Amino acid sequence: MRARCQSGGLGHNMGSSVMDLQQEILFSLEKDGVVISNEFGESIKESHQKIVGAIKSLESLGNVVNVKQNALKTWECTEEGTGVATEGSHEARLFNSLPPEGRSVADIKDNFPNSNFALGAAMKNKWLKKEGEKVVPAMTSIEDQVQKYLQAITAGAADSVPDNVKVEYKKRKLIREVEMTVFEVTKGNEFTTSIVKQEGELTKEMIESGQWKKTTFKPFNFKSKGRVDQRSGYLHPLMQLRSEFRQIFLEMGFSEMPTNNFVESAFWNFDALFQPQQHPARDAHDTFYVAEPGKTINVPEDYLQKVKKTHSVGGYGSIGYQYDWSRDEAHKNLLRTHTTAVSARMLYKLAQDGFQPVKFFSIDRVFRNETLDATHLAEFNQIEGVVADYNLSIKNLMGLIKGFFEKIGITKLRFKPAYNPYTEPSMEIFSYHEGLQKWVEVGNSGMFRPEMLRPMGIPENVTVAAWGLSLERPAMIMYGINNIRELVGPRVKMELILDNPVCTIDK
């Protein structure tokens, strides 16, 4: 059994490259016929890890060398054992620190490290004796056998240390037994001391020049293990919360609407919702218009004519907006400002296919030309719920909203009358924020106007309730984020995604 101390005591030749070490191993192998990795490392004062790396590189050359692994039990010093090997045992240090007249026991216990053990061991060895309250030397000189044994282990001569002593030192946590893998290297069938550097990569230049034909490549190691510290995939906090909201809608019996049209026409985004063409939201300061293609390809003509008439002269109990409605304005392409454009398309399709009661929802991105600040981005996710049925009232809408928000843990709600171009009545939704100790707006809602529904062909006795909210606001609250730019965009810290636990809602 071989031994070593952690401190080593050997000066490593840090300048040796892998190629140099390979060459030294081959020369030693030619001379001696066998190389043992740990012994060779000690002989040239190089770390065992580097020797093993060089042996592995030689092994990849083919049959140049044969390599055999062996398990070797060895002893090494602990941190405390290293200190004893260098500075002496606790009891010897205590003896050497005493003046001829001795020191009081109280003084030793107050000022000498490991005093109790040092006193006990020194008294047991009869190096010290007590005279009243003092401890005085009992001899003029001592031999520190503990230090000598640990120095022997440091020098790799553990065989000279009695087994019972090693057991005792192990109990004292001065040394520990470890198992070490050593490599025995012998000559292979194609042994040579001349190493040809192997390339690890086939490059474009090698192929073009034909150099690859004369180049020796490293063999592919099919047994090598992949990196164990690779990071696995993580869901962004926003996507975690989106999944939770989606599950809530599905549990409530809603069907998900297709929301893959980021580019929408002004007709479906505004006109179909009975939003006038002079409305400030349609200004370029609030909406991103698309330059190419600038116009939509087509819109259902009969439906377009009904929408035009409702805007221009009214209908369905309304006088409209009394202006000249522009087809060119309606055909402009833009980045959708809300997912209600998707709701309009779905309701129109529902009317054409033959109406039946439905519950729709969507969660996806929308775009607005906002000034960026701590709570606003030009791109965000909108959550929308839509219910179409016979004779729904504002009370039904309030009940739906309460049921939805209760599932995400929000129970204190208030409703405030509001104005939306395409809903009447309309309500802003407020929730009491326990952390901020005040009521905060969490969404908007309303009953779609007849001017929006009847041109689609939705029956007279059918009403449609809808509500919406953003995904980012609840996420900021749940994750304790004060600036929305730390949740979305280039300023997001990877630690936010890696360290945050999966956000779940107690439903």
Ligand code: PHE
Second form
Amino acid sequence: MRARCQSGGLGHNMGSSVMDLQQEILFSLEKDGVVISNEFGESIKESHQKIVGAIKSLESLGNVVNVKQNALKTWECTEEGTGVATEGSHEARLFNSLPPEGRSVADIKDNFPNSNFALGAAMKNKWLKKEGEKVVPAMTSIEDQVQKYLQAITAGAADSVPDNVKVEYKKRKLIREVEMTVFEVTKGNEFTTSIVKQEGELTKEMIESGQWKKTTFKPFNFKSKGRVDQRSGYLHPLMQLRSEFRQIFLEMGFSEMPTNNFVESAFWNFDALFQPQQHPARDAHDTFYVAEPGKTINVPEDYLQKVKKTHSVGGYGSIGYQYDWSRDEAHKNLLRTHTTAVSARMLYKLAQDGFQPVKFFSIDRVFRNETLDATHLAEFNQIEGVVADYNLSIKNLMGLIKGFFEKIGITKLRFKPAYNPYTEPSMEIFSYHEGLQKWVEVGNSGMFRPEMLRPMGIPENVTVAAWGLSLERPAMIMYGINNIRELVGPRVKMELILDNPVCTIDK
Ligand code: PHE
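Having displayed the form predicted alone, please output the structure of the form predicted together with phenylalanine (PHE).
To see the whole picture, the full complex is given below, headed by that same chain.
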């Protein structure tokens, strides 16, 4: 062993690595033909756990070694037993503490730990004798057999301790019986003492240099336990609220409109909604126009003609706006400024397919060329509800809105007359905010104008009630956020996402 340690540089007392241990086990196997894990550990003064680890690694190499497991009953010291193994037995400690002239029994009883036992055992061993009220040493030196036996047990040499002694020590709660798994290692078919280090990972460098072809890799350990602290996915609070709103619409029998086009033509975003081409919202200061492709490819021509006519000369009881409508302006591409563009497309399609009453909703992103501040970004999510049916009135619209807001826990509502180019009448929706103690605007609504619906081909006795609100406004209120940047973008705090409650809307 010594010689090998020197030649191989395998110093086990300096904290052997698993690799060194594997090597040592192989050398030992070569010499003796068998290695028993616990005995090997004792011989090189290494913990059994480490030896077992090294054996398992050798086993994973394939057929280098054969491994057999045996259950072994053995003994270990209790806490008290370990104390005796290191400091000596109680009786020996008493003997060693006595001055040559002895000590009074009363003093020992008062001051020596475990004095009764220590006195009894020391007298029985004839280490001490009584002289009146005192005990004095009866020998010049003693041999502490109890300590020696317990040291043997600590060292794993329980076999060297007589069985009757073990029974007695067990009674005295100095030792206890334990079962351990012992590994018996023998040479395998492909036994060798020169093992190659197995790589645990395939790296970029190995692939680039071609080194991977010559590398031996560790086999997958399918029995290993996965990480326990693994986090699962979390919804962003905004997306969470979005899915809750979606659920509310679905519960109310609405179906979702396809909102998967952020780029829209001015035609569907504005013209179809009877928004005149000179309207300030169409200005590049308010709307993002797309440079490439700058123009839409096509718009249904007969419908376009009807929209053009309604804007320029009127129709359906309206005189229109009386201006020269430009096809060029209508064909410009832009980032949609509201999801009402999608509602327009859907209502047009509905008229083409043959009208029937519908309830539609959408929740998706819209873009506005706004000055950014604490509560505004250049994009936000818009929630939109559209109900088309025969002879709907503004009372139906107000009822729908009340029903919708009640579902999100907002019961105090007020309506304020407003203006939208595409609705008449139009109403802003206000709700009383308990926290802020004031009425805050939460949405906009109205009945779509005949100038919008008739050119599409929606029947004359059909009216359409619609409303829209931003997703961010209620989200900020519900999460108690004052700055939009804490909700959207790179400055969102991870805690907001990780601590996000399962349910945001307090119904
Ligand atoms: N499109 C409006 C907005 O962007 C919301 C709205 C939708 C108003 C439907 C009336 C009807 O604010």
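Here, rigid core means the biggest group of C-alpha atoms that superpose within 1.5 Å across both forms. A quick note: this is a predicted structure, and the numbers were derived from the prediction, not measured. Numbering follows the first chain given and starts at 1.
Colleague: Core superposed first: is there a CA shift of 2 Å or greater at residue 167 between these two forms?
Modeller: The answer is yes, as the C-alpha of residue 167 shifts between these two forms by 2 Å or more after core alignment.
Colleague: Tell me whether residue 471 is among the residues that move between these two forms (Cα shift of 2 angstroms or more, core superposed).
Modeller: The answer is no; the displacement is under 2 Å.
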